[in-house]
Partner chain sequence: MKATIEPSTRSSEGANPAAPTPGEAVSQPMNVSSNQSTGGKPSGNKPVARKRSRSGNEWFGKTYTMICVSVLIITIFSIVYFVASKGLATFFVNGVSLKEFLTGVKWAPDGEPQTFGALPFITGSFMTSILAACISAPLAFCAAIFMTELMPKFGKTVMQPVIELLAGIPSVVYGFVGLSVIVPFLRSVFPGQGLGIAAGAIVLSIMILPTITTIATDAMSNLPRGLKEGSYALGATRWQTISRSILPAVLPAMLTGVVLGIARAFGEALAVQMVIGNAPHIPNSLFESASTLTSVITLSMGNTIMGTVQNNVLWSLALMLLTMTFVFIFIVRVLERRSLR
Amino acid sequence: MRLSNKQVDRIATGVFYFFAFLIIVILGGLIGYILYRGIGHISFDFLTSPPQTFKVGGGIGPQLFNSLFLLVLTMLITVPIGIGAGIYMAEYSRPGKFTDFIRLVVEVLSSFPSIVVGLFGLLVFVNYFDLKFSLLAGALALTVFNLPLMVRITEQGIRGVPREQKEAGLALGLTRWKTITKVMLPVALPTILTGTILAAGRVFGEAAALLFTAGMSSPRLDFTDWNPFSPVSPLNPLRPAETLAVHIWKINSEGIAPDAAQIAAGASTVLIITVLLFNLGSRWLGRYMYRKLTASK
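Show me this one chain by itself, in the form predicted alone.
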């Protein structure tokens, strides 16, 4: 019996819906399980107090701060380089072997496992440049990890600007650079912002690359000391810093506190919620900026 085109279409549609529903169920079940195990352990004291090695009641305060500070450092390095490289690839590069080589390098970097990026950071930033285990070494390693995403997103955003708008700017006598910065970048801004926030979410949840660059320990921090050159200052970029994702791995692998399982569950919940907020926030902000810049209702 030969099926008609409509029957084939219905079967294919049903298969696609089934797999989409299966993925949603698996993802929802995983997130729900993590939230169920950890949501009851989250409190203000848990989010602000330092961890305990042997006693009950440790928190994740320094690790949470380290993750946020590392995120800021990484994005301060990644965003300018990524946007500049994306503009070059979209507007200044000419088709040829050199441009093809750059695209190949970007694609290869985007496919590297994070553990390989961490080993690269260990050899280059930690040992060769003698940054030791530090926030700065971790930020540089994560910059290598995130640059391909920023370059691709910026290039796609610039190429997505209607050609008429670019030509209108040039016709009004604007220079090429003025046309890019005053006409094209504002239109591409929603796409670039969305990509930036998604890259920030990847930074916040990264662990493997930071094991070899930022370290697995953090000194006692004095949050009244804001001198960035002080070894106990939270703003010192040259101090070792255990992030939240690394802390979760460390607790699960070698934690000896009586409530290690509860701390790991609570920290995992905080990490999941934060990454979800990054992703949902990026979508909301992208739509908001698009409506604002295009004046669409």
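Next, give the form predicted together with its partner chain, keeping in mind that what was shown is the form predicted alone.
FYI, this one's just the chain on its own, none of its partners or other molecules.
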């Protein structure tokens, strides 16, 4: 029997609904599973205390701090360079071989496997520049990933600025650079910020590249010592730093604490929640800035 068009349509629609539903179930199951396993283990103490090597009750305090600090360091390096290169691509570049080439570079750079970047970091930042396993080496490796994203985000943001505004700036007698920084960049800021935060969320979860650059250990930290040159200061960029994602990897593979599995589950939950916050945060910020900018008129 041949099915009529209507029947085929109904079946196909059913299939689409089924798969869409399936994806949501998989996702919900995945996130639910991680949260379910770990949420019970999260407490203020867990979030602030240092890990224990072989006793019960270790926390993830230093790791959480390291992850956030590493993110800040990475952004400090990436944002100025990324925005600069993005501006170049949007405003200064002329169509031609050189621009095509840079575009290719950005594309390739953003698809390099993280492990290759990690190895490169090990060879160049850790060994060659003698930074040892350190936050700085980790931040530089992460910059390699983040830079192309920043460039792309900025370029899109700047290109999204209406032409009239740019021309108005130039017509008022501003230099091109002034027009970009004083007129176009503020307008593009919401787009750039939203993209940056989304990118930051991914940096937060990166582990493969950091295994070889930021190291797998966190030294004793003295949270009262804020002198960045002291070796025990949390702010010292030349100290090794194990991030949350690396910590999960480590305790999954070598952990000998009796509650290693719970700690891994708890840490995974913290990681997921943080990424969730980044996503929500970028949405919220985008909406907030949109409102603020339109109101400021």
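Every value quoted in this text rests on a predicted model; they were computed, and no experiment measured them. Whichever C-alpha set is largest while still superposing within 1.5 Å between the two forms counts as the rigid core. Numbering follows the first chain given and starts at 1.
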query: Displaced residue check between the two forms: residue 276, CA, 2 Å or over, core reference; finding: no
query: Residue 11 C-alpha moves between the two forms by 2 Å or more, core aligned; finding: yes
